[in-house]
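Just one chain follows, in the form predicted on its own, and it is written as structure tokens.
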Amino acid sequence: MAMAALRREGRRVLLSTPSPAAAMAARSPAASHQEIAPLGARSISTQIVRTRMKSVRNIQKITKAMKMVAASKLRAVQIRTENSRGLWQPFTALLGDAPSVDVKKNVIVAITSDKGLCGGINSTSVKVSKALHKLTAGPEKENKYVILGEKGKVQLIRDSKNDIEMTISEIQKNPINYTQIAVLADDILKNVEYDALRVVFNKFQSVISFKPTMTTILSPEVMENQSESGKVGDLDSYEIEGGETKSEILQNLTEFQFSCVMYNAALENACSELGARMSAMDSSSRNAGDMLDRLTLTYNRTRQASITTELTEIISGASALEG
């Protein structure tokens, strides 16, 4: 019989006609928008909470699909860099590696990535060549950049724009190869005066691994001092077959030696952006689903209230007919 009634309720209300004023507030848009989140209220729209949902799921999708991407370029890559340090390590066995020689005129070739997404690896060699170009700097001594990748142009722009020398970007653009190195490498020799060059770039160890690394490459001049002192390797004891004198041999070595280790320098960095980028994803992925769990707990929770409220209105209103 209270059902009854309060459909009897229903109608009359239903057949009334409302007074204008009624009608604008009902179609103002700050009635409606009270409506879906009044002022103060604990409660939540349903609908804002779909909106956020959506959003959160369509980020999910991105990051997986960003990983997988990075997964299935790493293998190709960490083959060819495994393969590209038989290159320079003879270099190593010949010549020696002296990272604390002084010289006047210091170069810090810092390679960075062109894209970002990938965890702390580009901030890494910025601070490894901010603080090997504090380390090095002196009175009489200069000291240049020259930046491989956009990240690392941004990053050291900001205070040592008066000492970048020479900024490269897009050399990942297509798949890294030796002809396009020693193009560099030589575009750089020739347009950079050195005593030594720095080779800063993350060697990489596994997907989740990567280490900061510094290679040294001295001129011909400076390597002709330093092996007859006997600070790095000694070329003397070695036979030298053709008519080619010994600054000639320097020369070319050194020329040759900075096109492998910028060769597997480039392949080490764009292995070890690959592995930051797939583990970055992965953390994405991971805390997306989290966010949409909480999202989910709290859709379910506001309907369920919006339905209590609404059965309990209806229950007092039968009540109240009733009485």
Second form
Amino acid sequence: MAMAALRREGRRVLLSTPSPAAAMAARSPAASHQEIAPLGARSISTQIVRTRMKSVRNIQKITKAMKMVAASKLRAVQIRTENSRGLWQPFTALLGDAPSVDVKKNVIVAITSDKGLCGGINSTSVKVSKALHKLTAGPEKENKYVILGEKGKVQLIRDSKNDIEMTISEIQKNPINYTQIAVLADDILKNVEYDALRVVFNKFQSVISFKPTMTTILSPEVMENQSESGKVGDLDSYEIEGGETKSEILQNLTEFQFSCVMYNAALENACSELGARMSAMDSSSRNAGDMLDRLTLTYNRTRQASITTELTEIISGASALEG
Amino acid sequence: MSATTAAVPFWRAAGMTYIGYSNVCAALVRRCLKEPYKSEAASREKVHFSITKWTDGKQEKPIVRTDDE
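The block above covers the form predicted on its own; next, return the form predicted in complex with the partner chain.
What follows is the entire complex, opening with the chain shown before.
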């Protein structure tokens, strides 16, 4: 296989000659049919291969740098992410998670990243959101999207722009902190009508593995119904201090739960993004290296061949004179 | 009962959510810190994002929520 590739590379180089027409061909694809060497041309130009090698080398440098940046950022974010898991776990223990609850107004909060070049994490998020949208759809139901991040927005605009309620971007300008996410969650709660919020994000498992995850947050009313029918949580087994009623407490709790889940989800997704970018950049620098090796081999071979040809010509010319 | 119990109906009536209320409280606590902890905590309350509302498949003008001057 490698030989075949080499031969292909070699042929491409052999066909490009130092004539002005070929130089044009290298620049404009329209003229690329003029690949046949003009009469009298002997040596082979390696200019094009050299330029190609240079550009591949530059790209490799860039991807390597991006990988390093992602790796160094990842460590800090990973620690924060792992710490933030402690925020939502008590809520799940207290209120439970009820992904199967069937309600009228579903709001799908899809968390994606602002930047690309990070493998498939954004499309995973979007795919899961779309599936969820289809799954919860039905007559007399209203499903809306709230999208975090540019990349998810771009993908969802294509076929479901009528269902988008709100998009949010630039959350990663500063390192993600709770205050920021809380303000964001506050904005979402105030501006979106919902019976259930379904947060979709990539949960960080390890540098190479991310699990698309959904967390459901119910509105206080739905939550109350559900807890009365005994489907979620056992808030009744706790003693409540103060004069607040159960519904007030549930409202406060669900709101706080939403901000905590959002905080964790944003961090998990940021962490996954960095991990995915790291592995994507790693493989692309490796690919660039492979390509460079192949090109170097072809280049050297061609050079060698042209030198040999010239030498043979000189020697045979000289011996012809002598003889 | 404590002051918080008495305060609940008021911030609810003012249209605040629990998140908004707890954020105000957290900001107050942070302001009570002494240096160097104060500036350290201040770095944790930077808010910056842009939010865009959509109506009928069209996006409206984005609103940038930020506190950096």
